[in-house]
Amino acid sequence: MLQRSVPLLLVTTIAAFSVAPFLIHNAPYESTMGLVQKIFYFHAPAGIVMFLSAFVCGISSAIFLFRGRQGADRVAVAAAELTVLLGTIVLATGPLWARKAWGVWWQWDARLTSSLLLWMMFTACLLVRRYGGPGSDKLAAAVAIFGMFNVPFVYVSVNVWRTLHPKTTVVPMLGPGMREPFWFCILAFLSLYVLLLALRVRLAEQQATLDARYLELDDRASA
């Protein structure tokens, strides 16, 4: 069903990311940061969808680890790659905002450091998967589950420790004119995420089919 939705998802994603810049442009300036605050409309939605992707990867990894379902494994790999991609967007846009807002590119505070560690966990998951040898799929699944359980820690870190990063109360406190573009951008990133996930899973299925054909040909040749 997800594969059949790809054309609709593609059109929706293109339309959403075409409209988003106009909504962001028309959003009011934040009183203290001015224009640079508009990075928020890409930075925060990318972070939210990154958290979602980490959960998709972790849950799919658990299903593969305990049930042995190959379909879940393919979803887990795709979600891990997208978690790293979204994390890269978050880690790239954050310093651009921080340089103007805080006067520095990076601070080793709780949210920034934990976000970097989360990104490194899912990067490690992919590296283990590719270079770990026999049994690396199960080891990578365990790493992904561990990474998933770190998401709530990353989220609440700004509320537990004193940090330069804004607290989680920022989103509920968004004023009129800011709230609408923000939620629209979340939907745009969510649409992009589902589209890329569907395409990546489809690619993994085709790779699995091709590998099976090669093994079948090798068996025939050896016989």
The other form holds:
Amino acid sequence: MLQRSVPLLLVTTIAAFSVAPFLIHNAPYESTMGLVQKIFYFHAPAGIVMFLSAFVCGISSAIFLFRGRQGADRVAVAAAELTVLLGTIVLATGPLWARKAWGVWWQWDARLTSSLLLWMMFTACLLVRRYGGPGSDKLAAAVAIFGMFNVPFVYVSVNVWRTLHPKTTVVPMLGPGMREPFWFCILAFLSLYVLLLALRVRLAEQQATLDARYLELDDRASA
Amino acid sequence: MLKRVLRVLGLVLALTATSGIGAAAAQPSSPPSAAPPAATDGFVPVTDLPPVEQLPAAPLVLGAYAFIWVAVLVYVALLWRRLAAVQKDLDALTHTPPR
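Can I have the other form now, the form predicted together with the partner chain, not the form predicted on its own?
Now the complete complex, all chains and molecules, led by this one.
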């Protein structure tokens, strides 16, 4: 199902990311921050899809860990990679916005630090899987579950602790003219996410087929 | 050997401690100031700053969007390469005659 929708997703994603710059360009300037606030239209959707990806990874990892389903493990590794990619985007674009809006590149406040920790957890998950040796897939799955439980803390951190970062109420209170491009960018990032997830899962499936063929050849040779 | 190492370590510790005490003693004793420094009194409106100190937003916005595009395209290119490599190996195995 996911694999069959790849051509449609590809067309949707290219179309969405071609239209998005025009919508962002036509969106009104924010009263205090001006032009630099336009980073928001890709920064926030990337962050929201990163949270979704962390949940996809955590839930798939739990299914793999407790039910032993290999398909879930392939989805988990794909989602972990995409969480790291989206996290990199969020952590790189945020400081560019902060430099103008706050006067500093980085602030060790609750939202920024917890986001960095989330990114580090999923990077650790990939590193464990890559270099951990036999059984590391299960260890990586456990790390991913912990990463998923970190997401609600990252989300509410701006409301609970004093921080420079805008609160979660920013999105529901977006003014007319800003709301439409923002939700459009969310859909564009969702489309990109599902497309990349489908491609990465396909790669994992092909790698599994290749491993199975090698084992089959070894068995034939030793028989 | 161990005794010598311990002696050197002790000497280093003693020197560090004395230099720390010395530095602390050399600090001039300033009376506690009642008012906080002027910089913490409030924010400076950005319009009052000279043009030299105003950071242009356009390079930051362009930098952010360029980074996103580059990151996504690099990931897609790597994914494409890995898919092609695995497919090539699979094709080679399919054409391998059984031993």
